[in-house]
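A single chain, nothing else alongside it, follows as structure tokens in the form predicted on its own.
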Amino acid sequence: MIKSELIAKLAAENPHLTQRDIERVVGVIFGRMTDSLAKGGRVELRGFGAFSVRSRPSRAGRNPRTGEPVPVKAKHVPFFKSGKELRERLNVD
């Protein structure tokens, strides 16, 4: 599901709200999540999972075309850990 599909589904389920209002709400939610992660925080959605930021140290990479070593800078990457309820719903037999 992409962001526009999420907005369309929410609009269909909530006819009393305009699509513009729903777009604004979704934008604010994602914006707050991004801001929190950018500050080194954690975002937890009970039953769904938790987003956090992990640090990756600098390392020596390799140019796949030439095979030459290339320095790769240290960076921060988003990390998602699924919640128990989500894992259980995905693994229903």
The other form holds:
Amino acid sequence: MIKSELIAKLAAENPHLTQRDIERVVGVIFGRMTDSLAKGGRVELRGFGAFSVRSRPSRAGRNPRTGEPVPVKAKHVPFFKSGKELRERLNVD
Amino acid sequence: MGETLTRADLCEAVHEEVGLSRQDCAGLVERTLELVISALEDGQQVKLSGFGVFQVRAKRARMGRNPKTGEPAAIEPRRVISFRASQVMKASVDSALSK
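Provide the structure of the form predicted together with its partner chain, given the form predicted on its own shown above.
Next comes the full complex, and the chain you just saw is listed first.
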């Protein structure tokens, strides 16, 4: 499923709203999550999961082509942990 | 820094920015998350451009250990979610936080 398919499904469920409004809604939802992480915050959505930011220390990397050592700077990366309900729903037997 | 965004914050943001009723906003936030979950349940990949990709991966059975007692314990095969943030999200998180 891609974003436009998600929007189409939401639009079909909400005939009283315009497609344009639904597009904005989806943009605000995922945009706010990104903004929160960019401020060093977390996103916690019960049943779905939690997004947080993890820091990675600087390390010595290598140029895979030449094998030369290259310093890799410390960085911050987004991290997602699935929620309990989502994990359970993926594993019903 | 360090604030936690919840469903309620998302509903409020949608209400303020798009101007729909709070009831519509709450329903849309809920259905958005639910549609992502049900696509993943079906084994589909969910690709949200600018945000990232959620994927379902199958893990095979392996022997693990109870971390508390140290006893060996069988881990059943299971499905897990992997999330890969988009380049856009990675860049905005890293440039804001690493100097």
